[in-house]
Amino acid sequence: MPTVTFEGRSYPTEPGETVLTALLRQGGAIPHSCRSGVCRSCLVRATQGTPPASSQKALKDTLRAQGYFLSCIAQPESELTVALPSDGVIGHTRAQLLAREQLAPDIFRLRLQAEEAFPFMAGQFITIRRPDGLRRSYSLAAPPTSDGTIELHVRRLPQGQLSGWLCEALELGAWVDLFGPEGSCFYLPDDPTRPLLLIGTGTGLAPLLGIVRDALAQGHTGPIQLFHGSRHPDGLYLQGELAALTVTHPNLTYTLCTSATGPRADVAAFGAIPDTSGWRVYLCGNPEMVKGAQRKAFLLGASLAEIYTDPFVRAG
């Protein structure tokens, strides 16, 4: 029978036994409750091996893609190495600052080059650690490249400790520590004809742009509608690059929204798409917008399982 490895220890399974049962029988400490695949407290991630498909059915597509499964209903079919979501099974590398470009009065694009292989999916986020230990997270605005280049959009916040350092003090050629990736807001190539709706405010554009670039690179043919909003025009950026993408990819439309003089991005989006049934929806940026738009998208027909969110919480 297959063996499950957890926290460096091997747990042989018996016929008909689930991953959770095998671990508990042999002293493994793993959270659990209902033991029927409902409460999800036994959620784990397969870091090696393939979990049974039946143990992933109730999860979001992006969680399945990252190897998460419900251990209480998973009868392993092959060797598995598993970890708890809180175990921080994430990567670490160093990266060198290659370029810094000002995109708007308080928004900068940083290009970094990873020192070694650092797998990720565009739209996820990474954490940067300064030499004194201060950490902040930023979204990945482009798919992985063969040369290890990473693109981030950083808003320079007033009195922002790390954002100010990244946008002003960090010298070109300097190294930073990267941890990650994390997050479940990314493109899934399972249905290239499915319509995609993306709504973001401020630097919430970063993960959405990453998702759009990834979708187009993977040959997505369904409609892609991107709405980018800000209170004032100087909060919008990359209009030229996005407009160029709409020329080369007719299935992409791009709408700018300034709430000081017109409708907010989410209001404009749902005005243009009053029925979100069948759409995959991505919402990033202002937490209040994300929460309200998530509810609205659901009420207009989108499945909750097809709504992916990344609310930004300011930390400086």
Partner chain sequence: MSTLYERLGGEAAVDLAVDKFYRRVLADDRISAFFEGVDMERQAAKQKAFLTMVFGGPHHYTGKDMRDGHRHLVARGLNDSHFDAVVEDLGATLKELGIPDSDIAEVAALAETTRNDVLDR
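For the form predicted in complex with its partner chain instead of the form predicted alone, what are the coordinates?
Left out here are the partners and the other molecules; the chain alone remains.
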């Protein structure tokens, strides 16, 4: 019977046993609850080996592509190495700050160069760790490049410790630790004609821009509608770059929303698209907006499995 490796230890499995049962029986700690493939609390990621397809069936394509599976319903067919979604085994590299550019009063674009090959999908996020251990996560705003550069958008928060450090103190050429990538918000090239709806607030634009760039680079031909919202005009950025993209790519539309003086981005989006059946939807930024828009997009017809969300929890 195949062996499962977890946190450096190997766990032999008995015939018919699932990954979860084998680990628990031998003292491996994996969060779990229903043990029947329903609650998803036992989600793990295969960092080596292929999990059985049936244990990935209920997951989003984007998670499946990264090897995630439900350990409680996975009877391993071959050797597997697994990691918990959060324990940093996912990836670690160092990166050097190449450039920093102010895009709006409190928003900066950072370009970093990874020390070694760092595979990711635009729209996923990485976590930056400062030497004192403080960590914050930022979304990847552009697809991987051949020279290994990474683009992040960072909002400088009034009391934000890490954002202040990234936007002001960190010197060009300095090195930072990166962990990841994580997250399931990214472009899937399975159907280039499918309409895409992207709604983001604040620096929620970063993952959406990453997805849009990736989609366009992969030749997506279906409509792509991007709505970017902020309370005040100060929070909107990269308007010029986005407007230029709509000129070179007529299937892309871009709508700016300032909620202090007009409709919120999600309200504007669902006003423009009252029937979301068949659409793939990406929602990033303010958690309230993300939650409300997820419900709305679903009620208007989008399949729940086709709605990808990335709520940004505020922490400087």
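Note that this is a predicted model, so its numbers are computed, not measured. The term rigid core refers to the maximal set of C-alpha atoms that superpose within 1.5 Å between the two forms. Positions refer to the first chain, counted from 1.
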Cα displacement of Ala302 between these two forms reaching 2 Å, rigid core superposed: no
C-alpha of His249: shift of 2 angstroms or more between these two forms, rigid core aligned? no
After a core superposition, would you say Ala46 shifts its C-alpha by at least 2 Å between these two forms? yes
